[in-house]
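Single chain ahead, by itself, as structure tokens, in the form predicted on its own.
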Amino acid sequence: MVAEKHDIIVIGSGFGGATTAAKLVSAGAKVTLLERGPWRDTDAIRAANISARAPLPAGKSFFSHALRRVSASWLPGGQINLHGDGLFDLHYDSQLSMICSSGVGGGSHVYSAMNVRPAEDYWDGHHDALSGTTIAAHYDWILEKMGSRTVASSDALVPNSIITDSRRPTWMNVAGVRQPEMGFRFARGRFSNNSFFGSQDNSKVSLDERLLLPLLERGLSVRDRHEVMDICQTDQGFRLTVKDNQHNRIRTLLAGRVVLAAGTLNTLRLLFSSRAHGSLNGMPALGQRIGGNGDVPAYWPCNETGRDYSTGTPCHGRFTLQDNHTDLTRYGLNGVDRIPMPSSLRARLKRDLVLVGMGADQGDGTASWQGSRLKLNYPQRNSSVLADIYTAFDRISSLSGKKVYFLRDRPITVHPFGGARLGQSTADSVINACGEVHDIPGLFIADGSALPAAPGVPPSMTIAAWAGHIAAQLISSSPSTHQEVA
């Protein structure tokens, strides 16, 4: 078997490797991205002529491309892999279970559009090479990659949104609260499935379309199907070991340098698996400090006579009680057109809402390997933020006399963080301010397993943030590339 050699790759095309990967092709450098995922068949990939292509799940596709794969103890082998080209990989454990998605763009087809800074003082008391300032610049163009912005007042024509909401509750309150800008084309005017299952028409902006399509005719080769499954350190770099199910072959690519943005679940996956089959030594810290930001989804069935919930934006905004002022956000099942159903029942789901709480939990568990699983430790009674969302959700039950209905001391996630985090040392932490392994010259991680902290927010602009940051620092350390332009 020939071995491909290449400069840099990077593993991963989420808001991690989609920025890292743009921000290096931008300054003159040859990228290899790999994506275990396919293209999704949207607009704007069938307009560039990518002709291998998988749909989002909708229709006769549905259930057969809604989930990729399922992990669990219980389960034989500890996995059940569905369909190689679904959209979501469910981890499920006791104490905290985890949802990722797969595909060119990666988590930007499944999320909900919000695009929000975390506190200003996210980064600061990390690393001392590290500060809000640093990374400030790396916000700003990811903002503006994504045409964010949020819904105003005048914005009558938006379906739905909190804001012009004139049968909103009196209790769901949104003055002082911060709304979310997001990533939507809001000038095209259509409203509908473009939130939890994709967006088709691209109204909804993802980073395959956005950040990725500009530059393959300018050194970037995306190269999709393709699932890492070893990394090697050698004497000259490091050599990945790729299944490729597009051509069902195992292929072997060497590197100078790589960078891992696979997400967190995945990223953890291959740096355990990797370092069990002795391809990776050191990381001592590695799988301390994971979280789950927070999340705690919940289903409101409030069945409101003559409401269609399920127009509007990937999210109709947030809001808090009167008398509880932890951050909620409010959704339609937007996307529920895409699937097979009576009609009847469409329409009584369409008079439903689905609630998220969210918030800074303490990152305090550990995931660890176990007979070639991930097996995560999450002590969620120390994050008090868990309960307050608690509280608030039995508190919306009782004011509008519906329950809602979560899966309480059970915490599902779909913003994991830590486990490969930012720190001084390799005592306490696995990358340096670089986003480099301390002990592994030439390996970064660019999501969201190196955050130091919970965003508290969603988690997408502070990983494509710090994407940027790792790109700088490959930039200004490399001869072959110069100066981006904005």
The other form holds:
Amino acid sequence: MVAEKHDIIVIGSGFGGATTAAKLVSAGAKVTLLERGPWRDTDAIRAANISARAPLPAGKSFFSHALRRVSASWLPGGQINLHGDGLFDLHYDSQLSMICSSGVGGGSHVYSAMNVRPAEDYWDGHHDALSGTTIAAHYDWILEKMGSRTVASSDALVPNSIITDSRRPTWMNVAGVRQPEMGFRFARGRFSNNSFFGSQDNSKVSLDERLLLPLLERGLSVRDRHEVMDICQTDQGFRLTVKDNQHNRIRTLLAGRVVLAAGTLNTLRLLFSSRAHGSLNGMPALGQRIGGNGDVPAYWPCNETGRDYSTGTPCHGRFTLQDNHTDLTRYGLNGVDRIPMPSSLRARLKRDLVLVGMGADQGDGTASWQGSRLKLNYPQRNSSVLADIYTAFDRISSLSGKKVYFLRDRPITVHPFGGARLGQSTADSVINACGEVHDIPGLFIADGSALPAAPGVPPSMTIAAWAGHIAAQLISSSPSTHQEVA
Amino acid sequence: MTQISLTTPIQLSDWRDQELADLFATLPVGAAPSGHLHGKLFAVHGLTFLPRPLARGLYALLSTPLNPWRGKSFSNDKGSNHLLWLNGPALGHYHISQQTGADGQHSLWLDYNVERNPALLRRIRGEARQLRKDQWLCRMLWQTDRGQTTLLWFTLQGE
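Since we've got the form predicted on its own here, give me the form predicted in complex with its partner chain too.
So here's everything in the complex, that chain up top.
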């Protein structure tokens, strides 16, 4: 038996992994991408004749395929695995809970398609060799790839956009609020059922069909349902222990270089677990300075007579209050048509809204490894961002006369960041300006765990831009690839 | 010297023969063991059809006193198996050398074809590579005229 050897293994196929893989393969590198979840059964994947597809959670598959894993300290063994092809992971922690997704394409299936850049100075001051100028071109690249643009008043086909909604309350301010670009195929005019549970018809652009499928012909190897259990440093690079859930087999893979892009939650789990087993050493700053990007989701049962908010784009747009400048975003319950439920409940949900507050929190939480489980400490009392969002939601309740429901003092985020941060030295960070772990040469981190601060906006473009930067560093350091970046 | 580490949080007793062979092929021959080492066996030939949880339970039983084999001892180019306790009665002696293994890479080779052994044991061969500091992954082979067959896998762990 000869061991499988790979030049570069990318772990994860979300905005970090897919971008890294796409740029590396385009430059001629040999890349193997490991994804713990399956290819999702969408029109584009079916048309590409990929046979091993798993359904998005809809119809009769909703209850079986919505959840993959729930982890909480009070569960037996710390977690329950519900379905290997489930879409969401829920990590419950009393101080900060996290939700992430699995499947080829990662978070692009479940995000609201808001493609937003952070503040202009976001990248400044974190490392001498890095600035906003260094990263800017990588934002341009991913925004173009996702077909991103803002909704215009002339987009008559887009119902329920805040900027085109003539019936929005007078206290809801959109003047001067920068609306997000969205990665959506607007011209199709199909807006329903294209949001948090995936986009069966690919009206919402996702990474699997947009970035990865075209590269299969160029040599990209995508191994779906392959979950990495351990990363071990060796003389020649890395030895990965991988559960191949498609063939119910444990595999051992060798790689010269590894790009870890499993998403903040799973990247931290993998780094902590590998270090606990002695497979990786060092990383003294691992787990430091995590945050939730100020996420506060809320349910607003506004019950607007005659409205159907589920037929809009995944995101309706951003707004503030006339007397409060907290950045808020509005969503309809897009996808509700495909969830089995009584018709009366469905009709009601279509008239209600989801609100999300978001902002650049202080990111001063910590993650640690306790009993084979990630333990999060997130001192939210220090967060003025969360307090401002709570105040804004209370104000909406007061102005509308309809209570906004949210988990006060129990933050839950879909945008965790940090824990394996970019920085100057091993003492205060995990990775350098090239994305490489300070004290583990050849191991790169290309997801939200690497971000040096909270973007304060949906981080997908920032993660992709960071991954593009890492790919550029790998390409420039490898003689076998040619420069084709940004 | 390779920085050798425990390879996986998945218990090796969960692994199938071919999965262990894949892992084994990635390991270095490493340092030669010395002294007495605790043994733990799993992936027995003929039992790989068992579901993983059942196999795990069976191999856990084989780590109890129900199985008299406790481990091996190494001294220069010779070694023995020990029963009942780690310094217990010796049975099955072998000569130690470094050779090319079945996968074409270097292994520590345990050759039971020595005069002290009963004829039946002389057909046994052992192959060991270092998994991490003070731990070796090994396979027991049965030598026939037509070649070698893997009988089982085991780890050796220093005290």
